[in-house]
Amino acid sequence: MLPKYVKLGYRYLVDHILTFLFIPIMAAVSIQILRLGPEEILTIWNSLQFYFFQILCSSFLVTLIATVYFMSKPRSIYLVDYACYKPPITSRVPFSTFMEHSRLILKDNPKSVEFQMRILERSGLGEETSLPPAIHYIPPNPTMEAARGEAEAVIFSAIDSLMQKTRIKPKDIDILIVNCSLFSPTPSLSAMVVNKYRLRSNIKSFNLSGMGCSAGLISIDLARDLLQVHPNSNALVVSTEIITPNYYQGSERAMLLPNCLFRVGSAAILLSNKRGDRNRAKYKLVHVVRTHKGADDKAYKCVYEQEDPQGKVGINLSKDLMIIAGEALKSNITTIGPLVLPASEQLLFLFTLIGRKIFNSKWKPYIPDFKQAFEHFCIHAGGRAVIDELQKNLQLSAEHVEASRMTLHRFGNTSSSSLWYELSYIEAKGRMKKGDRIWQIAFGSGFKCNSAVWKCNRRIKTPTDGPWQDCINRYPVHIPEIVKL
């Protein structure tokens, strides 16, 4: 047990080093003042009066510098609230239904059916995930009308819930950002939202496409930058993925994998830089760190939309995906570590790095303990392998990744909106406390790894609505390694 207590003592000493240095200095100054006689104190006072003008000028200069500093300081960005789309029961796809459809659609290719069954058995998904109505047809009917219908259902539902929660009116929205990777119609999805809610004609609207599952945090980053230059503003961010036009109907195994994992989902988030929202906002945005590995050809093509030999379009997931994701995560951690880790962890990492460079390159690299920096982790629910890999690399406990695993089980991979279902899970469990720090990590095509750090701004009551309303008491559930179908 000694090494454990030694490490705890080391962390406490390093993280409070300024306090330990400040106390003896103040004690020494106090003792010195007490030793002074009345005449010496009077002499010091008279000398201060002599330099009154210099002291006044110095005070003015300090006040001026402080004023300039606080005026140039970046505006605080607050997350007022958010809402997630909850699919209706009629859109659920149990394993038996999914496999029956696969056998009927791929009746001439039993090996592809067997492959999908093996993936589904090991996917970590549950029996209550949902697909849009057009995919329930045999064969699927992915028309433009059906895709627009799905987009309207998931986006409008999330925004309606958010407006009801926050009581914000459409005319109060100054910035609109919608991200959807694979469905990019004309007019855009952002224009669809403007039309539905009759938003102002001078609204600053953006539509992000083709940026994968990490696009939600890219939208948050864009909103942050816009809120820095537009004071007293509200930003509405909508993150979703439209499944209808992107359900692969071919037989290539690498392109069948997304069919097994991706499901319906959407989230709407309200950000603000208004001082009046400081007390009611749930979270404060602390950092956003983005990593892009697209300069490398393997990383660029590891998630790639293409046609198969029969001309059917789908998303090809490379076998190197997890290796590339690991490299992107390392780059992201290298950037975010110094911003969030306590000094004790940074020093250990630095000493290990120097030791490996100078003394022995075979030394085991020190993995910083990010549990010292965060109370909650929201890891993109891209699949069981993604969660397993991050849990292992970051040395997280089962509870730290519980929100990600349960979101994958209940809702599947909802792409960029999955992080918000996970945050909603933590709140629904009553685990979020004022001052808690949250790390959201997402991966996306390109290849990108993006992080956002939030701090809980107030006490959050356990919600009585939301996507987990009717099932939170059943979670967490045991998820076996293989579910035999």
Contents of the next structure:
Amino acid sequence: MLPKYVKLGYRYLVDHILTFLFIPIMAAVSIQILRLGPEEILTIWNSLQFYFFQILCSSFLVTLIATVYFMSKPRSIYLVDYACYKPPITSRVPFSTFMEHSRLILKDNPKSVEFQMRILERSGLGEETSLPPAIHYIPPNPTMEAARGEAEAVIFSAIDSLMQKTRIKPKDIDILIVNCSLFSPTPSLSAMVVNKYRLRSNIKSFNLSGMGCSAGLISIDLARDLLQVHPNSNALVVSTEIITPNYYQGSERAMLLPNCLFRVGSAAILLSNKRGDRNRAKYKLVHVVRTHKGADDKAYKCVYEQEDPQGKVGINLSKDLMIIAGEALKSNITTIGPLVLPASEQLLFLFTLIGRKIFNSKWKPYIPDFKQAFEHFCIHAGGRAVIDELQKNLQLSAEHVEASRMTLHRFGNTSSSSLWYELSYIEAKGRMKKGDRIWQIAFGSGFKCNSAVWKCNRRIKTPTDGPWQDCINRYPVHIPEIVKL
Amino acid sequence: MVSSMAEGLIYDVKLSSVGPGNAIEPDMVHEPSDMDLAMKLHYLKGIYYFGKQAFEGLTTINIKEPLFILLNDFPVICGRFRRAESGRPYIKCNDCGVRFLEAKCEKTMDEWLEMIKENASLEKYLTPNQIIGPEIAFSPTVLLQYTKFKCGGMSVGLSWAHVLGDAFSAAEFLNLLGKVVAGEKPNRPIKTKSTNSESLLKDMEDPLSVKRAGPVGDNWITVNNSKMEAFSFSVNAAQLSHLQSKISSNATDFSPFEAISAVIWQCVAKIRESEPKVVTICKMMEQNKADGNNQLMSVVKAAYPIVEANPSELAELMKNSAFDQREKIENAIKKDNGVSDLIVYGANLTFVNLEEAKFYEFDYRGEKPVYVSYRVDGVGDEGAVFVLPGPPKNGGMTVMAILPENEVTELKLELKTEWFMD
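Condition change, the form predicted alone to the form predicted together with its partner chain:
Let's see the whole complex now, leading with the same chain.
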């Protein structure tokens, strides 16, 4: 009881230290002035000789300083709106169908089938996730045409939905960034979007491939930098992962894991630095922090695309994945902490750090309470283990990670777009309020950990469209440790 | 699993699954009735032939989509069999779905229909032929095959495990599919509990209408001593009325089924060494719910030699002297709680009356099938004869006979000479 109030008091004191210092000073000054009396004030006032030249110079200086300040301030980047793709019912894959197909396709490798079943039981996925049509075949039929078909379906659908929400015209889009890690045809997916929507010939288009599940935030970072350079512009960012060409057709266990987790999904986001969008935008981008651990060999190889002994290509996930993720997260937190944490938490962290270095290294490292800095957390739904690990490391409650767990359950691991499904969940539950701060964390091959911090810009009505529209009332669901198949 | 295709006649076969579009509530289970389990070694195979317009311009996803909607109302079909601790099979409704095959045929539909007049067994290439087993937990009970002909026509081949229901319920399933395609919502109350008859009647011997098979374990198919062959022929309206008038005696009029069955019974008796004195009759019950196994099963015993009898006497027997066997069949299953394996069709020479079946009501985008053929796989050695409605514009009947292959030619000859059929 007592420590709780002590901590609360400490927090209020340190966070508002400037106010606490300011008030006594102002009080002292006002008391002094009042004691002087009105005639004395007038005398002091008249003694200050005002020359026209001095007044002109002073006002010029003030204007100059103000102008320099406003010019060099980074432009505010707003997220006008975003849309997520909802797969059709014809793409649905229940556990039982997945396992039956697996048995038929891998009939010579019962151990691999057994492994997949164990993964699926503990995966945290639900019975309504989706795979693209080509993967429904026994055996799967991943042609390039099918991959393009999937790309068109997921990307165009998300963009159409976004255009309807924001009422933006294709001709108004200035910057286009598409990120899709494992499918990179020629012409690129961004060229595909330019072609479909007849975008302007002077559009600044970019296509990011190979950058893993954290590429969504890399695209946001790129869009932000571009919007600093180009005034009065907007940027369309599309994040997706195309499953069709990357379904592993072999039987190596470490490489079968992605088949069990990755599912169809995509998101389209509209960012803007225009004055006119200031009021209608949903969120304001506050920070983007990127951490790359690729310099470490183990981190570099922990998510590695390679051929198996039979020559089938797949993605090998190493056993150290969670440890490396933990380290990448620590790195990222060390950078983002000072930017977002209130002064009280930073001081505590500093004291504990000094204490450990000087006095006693056995002191437990202080984990800053990020719940003070954010109202909502969107942790990339990479898998149950990732969410569990982050919940533990950041000491988050079940409600904080609910958006991540429920997105994993309903949509599976949709790679870079999963953060947007999670944000959509929070909005659909009516929990987003003006002024709320959101932290999006994504992990990806490399090994990278990227964060974005958003602030809710306006009141958000519970949406009546979106991917959660028909099922939000069923959520949250209890996800058992092991689902009995 | 996928039947071998006769030298490229059917090619480009693709396999996938179609399940319900929405997730089912967890832990739903269906207990088949005793009657259902009695039929588990039989499989209904239906083929619906459609002209070009029905499926014109449709992609595979267009064809699959109405199934995803329809299957929301058929959780039992989408489930898979398991065995309880007692060994009695039950269905776990786990959304697994039906198997979906796409194939192409190098002939036009007209060429094909000509070919099967000579050789009805070719039709087995238009339906999937997977049985339930050897792993019953991973075997679909319903399979669909959509075969596209060179002319653009399409055949819809249905493989329907008889344990789910009789031909009337199979027809209902596809008729509802047609309704979903037309945009209607199927409004089917979901029942999972089947009704079983009362408690075990002790000391009843097996009924005449069944034969104990196997044990087949988890391979749910009849093992025959002789290879069975199917052949079919149509009896048009004129031939039918001629036949009926020939057979009708004094005041009794016989239905097409009774007339045809009597004739065939006599022909089979002529070609077999030992006459089939007992035959099984299956027909629709008065209020068939088209859901589950609800056929009336009865046996007819002839006290005199068949060969010399008057066909109208035989028809009379079938009409009036049939002994209801249903309770006895259910009892045979109850004796060991559904573990044992029975054969119903083909235990004796069996005649199945499908006159009232609504096969031609399967409407796909305004098109009705030009021809429908049904047969059963897993018929026992004594053979079975199915009387189905013929194409509506002909007004007659289609007869599908499944007999040991050495009897087929003789029977065809007998029917031709005696009754001007075929």
